[in-house]
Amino acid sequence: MTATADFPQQRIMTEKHPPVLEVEKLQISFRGDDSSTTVVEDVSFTVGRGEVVGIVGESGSGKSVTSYGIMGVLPPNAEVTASKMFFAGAHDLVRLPSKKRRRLQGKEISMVFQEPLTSLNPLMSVGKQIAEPLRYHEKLSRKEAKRRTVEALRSVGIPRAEQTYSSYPHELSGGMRQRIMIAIALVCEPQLLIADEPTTALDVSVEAQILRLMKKLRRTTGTSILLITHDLGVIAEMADRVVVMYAGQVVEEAEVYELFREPRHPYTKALMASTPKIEEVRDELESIPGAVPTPSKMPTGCRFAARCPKAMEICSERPPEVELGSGAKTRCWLYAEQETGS
C-alpha cells in the first residue's frame, strides 16, 4: 500500500457521542540508576467511539510507548503522568488500582503488539491463549471457549483452525502469528483496539484481510481503534484522523482528507514526499536527512529544527503549539507566524 490509496467513501460520525478515550498531557519516562529519562511528553489526543484514529511517525517517535502507556503495560521503572487519562469518561487509567485495570485489558481494551514471537508464550498452545480471555473474562466452559476460539481463528484467515487450535507459537509462520495476536486482541470484541503496526509481517492479500476483519468490527460492534503504523497507506484506508509524532511529541494532528490534501508541518509534509507513490517514477526516494533525537539529548526548541528545511532562529529557542481550524493542529512556528500575521 502506499499513501495514494483510496479514503472510503463514508466515516463513522462521532461528534455526538463522548469519546472511549481521552488523554492530556500525558508523559512517560524512565527512571534509570542516576536520573529519569523522559520519552513522551505533552501527548494529547482523543478517541471517539467507533473512531479510527492513526498515529505515525518514524521509529524512536514514542508511538508504541504511548500505546503501552495507555494499555498499562509498561516495565516498573516507567512514570506515568497525565492531566487526564480516561477511558469510557469513567476509568481513570493513570489512577486505575491494578485489580481493576486487568478487568479491562483483553475485556474492553485490547492491544495487538508489533512482535507476535515475542508476545505470544512459548509454552501454551495459540488456541488456549485465544480462549484465555474468554475463559477470565467471559467465564466461559472449555467447550465454549473452544468453540469461540476456532470461530476467531476462522474469521482472521488461519486455514485449518482446528488443528491450528493445538498448534504452539514455534510452529507457525510470522504472518501466522501476527494473525494469532489479532485473534487474541478481537476474541472479546473490546470498547477499544490498539493495533501496534498489525500488519507489518503480512503479505498483501492477509493485510487487505485483516483490515477488512477490522473495518467489520467497527461497523457491527463500534469497537473504536488506535491504529499505530508507519504504512500511510494503511492510514488513508482506515484512519478518520491522523496524529503524527515526533521525537515523543505531537506535531501535528487532523482529520485524514485534510492531513493528505494539505499536510501543515515540514515533518508531515516529509512523510509524506519520502513515501514511494505507484504513479511516479523516481531514480531514488527520497529521505528525511539526520535521525530522531535521543531522549536524553532533545533540543531545547522545535524538537526536528536540526532536520527542517524551513528551520528559523525562533525554532530553536520554543516549539509552539497552534490551534487551526476545524480543530487541527500544529506544532510549527510558521504557522504560528501565519496566526499572528507576523
Second form
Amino acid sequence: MTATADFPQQRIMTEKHPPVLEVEKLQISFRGDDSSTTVVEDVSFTVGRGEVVGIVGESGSGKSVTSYGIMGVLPPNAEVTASKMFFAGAHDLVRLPSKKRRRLQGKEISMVFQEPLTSLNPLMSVGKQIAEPLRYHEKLSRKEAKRRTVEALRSVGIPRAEQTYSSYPHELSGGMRQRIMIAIALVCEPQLLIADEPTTALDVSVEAQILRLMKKLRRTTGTSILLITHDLGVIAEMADRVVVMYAGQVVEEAEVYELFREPRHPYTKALMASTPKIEEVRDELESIPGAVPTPSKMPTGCRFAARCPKAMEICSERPPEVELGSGAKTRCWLYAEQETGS
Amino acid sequence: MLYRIATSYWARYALQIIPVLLIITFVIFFLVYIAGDPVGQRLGDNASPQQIADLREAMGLNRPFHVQYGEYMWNLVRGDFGESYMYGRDAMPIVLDRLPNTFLLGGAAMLISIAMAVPLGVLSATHKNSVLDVVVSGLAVVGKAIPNFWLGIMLILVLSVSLGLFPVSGSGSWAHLVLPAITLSGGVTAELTRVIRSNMLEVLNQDYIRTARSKGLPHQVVLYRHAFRNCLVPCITLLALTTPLVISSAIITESVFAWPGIGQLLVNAVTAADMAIVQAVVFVTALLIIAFNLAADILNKVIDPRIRFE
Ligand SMILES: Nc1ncnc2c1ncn2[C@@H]1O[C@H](COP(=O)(O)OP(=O)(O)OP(=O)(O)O)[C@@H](O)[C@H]1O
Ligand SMILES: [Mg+2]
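Since the structure above is the form predicted on its own, I would like to see how the form predicted together with the partner chain looks, so please show that one next.
What follows is the entire complex, opening with the chain shown before.
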C-alpha cells in the first residue's frame, strides 16, 4: 500500500453517478460558555452512488466533526449550517426534524467510528448491538433479527458467528470490535457508509482485511462510502475521489488518479512528500513543519500560508476556490489566474 | 467451568462472613456486658442490695466474662438469643414477627426513592444547567441535610394534622404506610439522584452513546437502555452502602410514626433494658446488611459482564 505506486488506471471515472450526498457550504461551530468556535467552514463535496470518496487531512482538520454533522450525532452544543446538505436528493439533513432523521440513521446512512475500543456498549452482547437497527428500522422479530445478525457477522468475516453473537465487547480484540462496528453499520444495507478512520487503531494485517471487506461490500451492495483517513496509502487503495481538508476547510478535491499525479494545493503536495513510500512510520503527517492553526487563532487569509513554502503576499487574503475542470477544485491563490484564463 | 468459578466465589464469600459474624456477635456481647446491667432497672429503685444480688446470681451475671461469653456463643449457635423479659418469651421469634413490617416500610421507601431519583437524575443530566437541574440539585442538597425525624414531624403536621390526608401514626392500612415511607426515602432519594446525575453526565459523553444515536434509536432507548444501564452498577453499590444508614433512619422513622417494625421494637427494648431483644435485633440487622451487600455484588455481576466471579 504505497501512496503513489500501483493504483489501478481504471479508477478514472468519467461517468456521472447520481449523488447520494450533496454537501454545500457546511459550517459547524461549537457553542462555548461565552464564545463559539467554528471548526468546520465552507465544506462542500458530493458522494455519488456507489462511489468511494476519501477525506484526508491532518489531525484536527475537522474530518470527524464533518462526518458527525452528516450523521447527525454532534453534541447538543454544536451548530450546523449549510446552504445544502441533501441525502439522496430528497432529505435535507440540516433541517430534518429529529424523528425523520432517525429513520435515516442506521438505516440509510450509517457510520463506523474512529474508536473501535470504546464505541460499543460494554454491557450489551455484540449480537444485540448489531440486531438493534434491524429491530427498530425493519421491525424484525427477535428470531429473524438474530438470523440476519449472524449473517452479518459472517459477512464481515467473523469466525464462529453464532458464538460471537453472545460475546461482550471486552472479550473481543480491537480488530474484531471494528468488524462488529462495520456489521452494525451495514446490517440494514445503507446507501451511504461513513467510515471514520476505520483502520487507524488496528495493525496492518487487520487493516488490510477490513479494507478488503469494505471493497467487497461496495462491490456487492453498491453502498457509497465516505472514507475518512489520514493515510494516503488507504486513499490510493480505496478511493475514487479525494477531498483534502485543512484546518476545517476543503483545500483540494480531485479524482484519485489526478490527485496523485498532479497535486495542486501546496498542502496536498506537502502531504504527499511527507508520506513514506514504505509503510513504517504511522504518524507520517507530522513531518510538515509548523502546526495547524487553532480555531481561536484562525487567520483570515489562507489557513496554510504560515506553513506554505510558496506563500505570497496575497495569501493573507481569503483564497478563492478555483475550479480546474474535470471536477477538480483547489482553494489556493496560485491557481487564481488559471480560473480567469480558462 | 462457570459453575466452578461461582462455587469458589461463594466459598470465599462464606469464609469472609464468618469472621464478620464473630466480630459482630462479640461486640454485641461486650456492649451488653459493660453497659447493660439489667437488674437495677428491673427491680426498681427500692430494691434491697440482697434482692439485687440474688437476681444477679439467678441470671448468672456473677460468673467470669469468658464463661458468660462461652454460654452466649453456645446459645447463639443453637439459635437461642435468650428470653425477652418484656414479653416473657424467646426474643428471636418476636423480632422475626416484626421484620415483615420493617421490610414493607423499607421496600416502599426504596420504591419511592427509585421512582423519584431515576427520572430526576436522568433529566437533570440531559438538561444540565437548566432550571430543572438547578432545582433538583438544590432539593438534593436539602434532602440530604434534613434530619429524618424533622421531615417526619413536618409531614405529620402538614399532611395529617392540618390536611387530614393520612393517619398520624400506627399501622394497619396502606394509608398508614405513606408518610413513614416518604420520610424514610428522603435521604436516599437525594443521594441517589445526585449519583445518577453525575454518572449519566459521564456516560452520555461516551463513544458508545454516539454509536447508539447513530443507529437512529428512539431517544428514550438511547437514554435508558444504553446510558442509564451503564449507571446501574454505581447506583446499586450506593444502595448497598447506604443500607446501614437506612436501617438507622428506619429506627427513628418507626418511632416517630409508631410503625411496628424492628426499629420501634429496638427502641422499646433499649428503654426497658430488654437485652435479649436488643441482641436479636442487632444480630438480624447485621445479617441484613451482609445479605444486601451480597445481593448488590451479585446484581452488579449480572449487569456488568466485565465484573467476574473471581
Ligand atoms: N465537542 C467539541 N467541542 C468543541 N470543539 C470540538 C468538539 N469536537 C471537536 N472539536 C474540535 O474540532 C476540531 C476538529 O476535530 P476533528 O475531531 O473533526 O478532527 P479530525 O480531523 O477528525 O482529527 P483526527 O485525525 O485526529 O481524528 C478540533 O480542533 C477539535 O478540538
Ligand atoms: Mg477524527
